[in-house]
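This document starts with one chain, in the form predicted on its own, laid out as structure tokens.
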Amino acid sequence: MTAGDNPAGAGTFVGGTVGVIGAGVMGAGIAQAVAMAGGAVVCVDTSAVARERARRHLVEGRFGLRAAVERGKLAADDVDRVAARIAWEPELSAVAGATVVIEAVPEDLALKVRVFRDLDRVAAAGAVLATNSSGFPVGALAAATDRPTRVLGWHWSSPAQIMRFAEIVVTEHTDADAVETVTRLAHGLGKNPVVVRDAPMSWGYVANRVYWAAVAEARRIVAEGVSTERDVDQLLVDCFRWPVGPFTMIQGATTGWT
């Protein structure tokens, strides 16, 4: 998936203190477009490590302030402030006092699930927990909670602080208030959330599903012969305007942006 601005404070920011798990790119990304937008962050990781470097990129990052402050989405005064609005913890009880927690691990469904049981300890009552896995079925994490009412899925595309694309994933059991929290808090960040339903039975929820079933296809018209990667890539941005093709999209989620 593709940059497309999202200017700092595009929306208005709704909410209080959000919590975030996982200092690596999304979970940084995540941080970095809440405090953008005017909130409060706090940053949950263990690694002092992966804290380090996501406080280092999120001021001199290719996606960070200063990036931000050049493409005038950000005033340069503006960057003390913003990251200031960050704190960085080792411990999953400092998101105690937030009201939406996302969760932004590596993709293992298993260590996703640990995560989610012990934020079903620590996390406030109604607070909302929120999961930014790529495809894996959300009401599997919402069953290891004894909150499944307030859990739901809130994928990201890289780099979280730059794209408007969030989609909400709900399951039978996700309460109306936790889909109105959550989204309103996306519209506060400048995103477009859009709501769809959780498949358990599909990986991919709706973008990846699409998006994976085009990248199948074009490999097997290189491997019949019919066309080169290179050549696939060009008949489909010109085709149908999409910023990249598949081969090139691909490369770049080995990279880290997507």
Second form
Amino acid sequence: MTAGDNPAGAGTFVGGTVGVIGAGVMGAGIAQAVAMAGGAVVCVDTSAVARERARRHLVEGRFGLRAAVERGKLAADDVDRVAARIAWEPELSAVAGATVVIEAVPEDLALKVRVFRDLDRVAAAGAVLATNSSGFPVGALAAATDRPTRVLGWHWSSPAQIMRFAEIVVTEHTDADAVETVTRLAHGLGKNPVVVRDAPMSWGYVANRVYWAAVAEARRIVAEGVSTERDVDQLLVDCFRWPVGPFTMIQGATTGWT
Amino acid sequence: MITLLESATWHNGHVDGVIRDIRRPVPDDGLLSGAILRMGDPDAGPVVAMSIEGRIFPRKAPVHLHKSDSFRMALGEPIRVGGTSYAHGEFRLQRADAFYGPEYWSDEVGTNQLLLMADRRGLKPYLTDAQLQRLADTALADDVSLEGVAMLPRDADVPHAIANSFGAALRPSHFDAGFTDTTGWSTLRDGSRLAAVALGHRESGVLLLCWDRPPGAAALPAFRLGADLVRLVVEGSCRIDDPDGAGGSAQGPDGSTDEPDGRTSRSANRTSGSADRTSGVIGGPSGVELGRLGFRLQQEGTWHGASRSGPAGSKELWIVADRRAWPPLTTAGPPEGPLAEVNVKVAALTSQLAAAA
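Mind pulling up the form predicted together with its partner chain next to the form predicted on its own we just looked at?
Full assembly next; the chain just shown is listed first.
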């Protein structure tokens, strides 16, 4: 099987090599999503420990390849083949051949700015640089590069291998071609891309702005003694068919899903 | 020397006030809401904004950086920085030269915060967008609080560092902490908890002391510090005596005399003789009680009266403009008790900074 085949049946992969910066939970999940769709991935993390952990979880993790086999999403024979599509590298320059690079380092703005500055130097001239930030203004990251028209947001949700969520965040300077490249890629991974506008004065794009507004109100309700965290969660699950309530969601997002 | 943007009447080298609850109509009488003050070194010392009201200032700020380490704490309604929400008493230490934001205030009528820039020359925000930068520069040009301050250029080298006594790690350009959870702070012999933070210039920067003093904690003796001091009550209350135990005198406990600078203004609370519970400052014949959001500004080299926490204890932030001035002196010489225990923390911070240099 070559890049372009899609053993998971998630979509039809289109595009060249995808770079992923960061081999944490999100970065490794993104790398797996691309690899399962048939794409070649270069996943960069300066930490050897993080790379090794990601490599292990890719196969054995709760949302890893073996679990995908058990769920009928992947043929058992394809496990090794999919795993081999991901190159785990320590140096940023390893993404020089990627057409799209997805940054998934910890959610610290100063760190992301530095990564985008460095990425701009090593990535191919026409490559699209995407941030998986949960909400930092994309314009601030684009401004750190000499290619603001090729920078956009691609916000994933966890687990990235599973969730169809793809919030594509564009600035007024983003090239239509870059948006098209990324939305096509997202469709190819079986995602459901929705394009939204960057908001320089706000954190959270669309999904997190709405979500955190709900969390803030839920916290006020508990602080006022109107209800408990557990009951607020239960009410929202029962009323709106949310999979989990806001407090469980925070717990899952910060400490992982159990 | 502490300089208020609006002049104030100093009493024995200090002035007391309160960060107003801005939900109330702004009164005509004395208050320091919105006060901006300069401390310490006349060129490079810290600047403190004691309150920011959403109704007056923009409620949102885009991503930017400063050429100064900074400290901000929510007082009242929450503030947001990036994806983090800070409730009352929670604070953020932000490293100089690192982008952060956007910032915004979630309440319709705005909120209060204490914002400290460790070096006033770093007050200028550097933004990521040229158009926004032009707007910010225009606003700065009209800002009287910056008159005479030469701002550091974007590429200036700032020998700054942030260190703390409770093991919080910069991640990588800021850390969060607060008075809501003080369990990680050091416990002193009288049961108080203490956190110390150094920020700004590696040698002469700011010292922050965060106190969580239970009811019945040991009284602090009168002391004299060789640097400007801001003392803010975050929760509870504290009683501060006049230095000589009698209000209205400019004489310290050692017989020295502090020269009041004679400035007057409607914008400062005089403590002596006033009894305004709504202001968070209750004056009496021999001292003052600072309630929640009450504060004291104490000029360097002047006597600060003995103090003790109130019936519900006190959580306090002390801002020392120049950490080299610690420890203070008491009438008996070097301090004993909790003030002496602070010395150990400050020495440890100094070692941390030296090791990191």
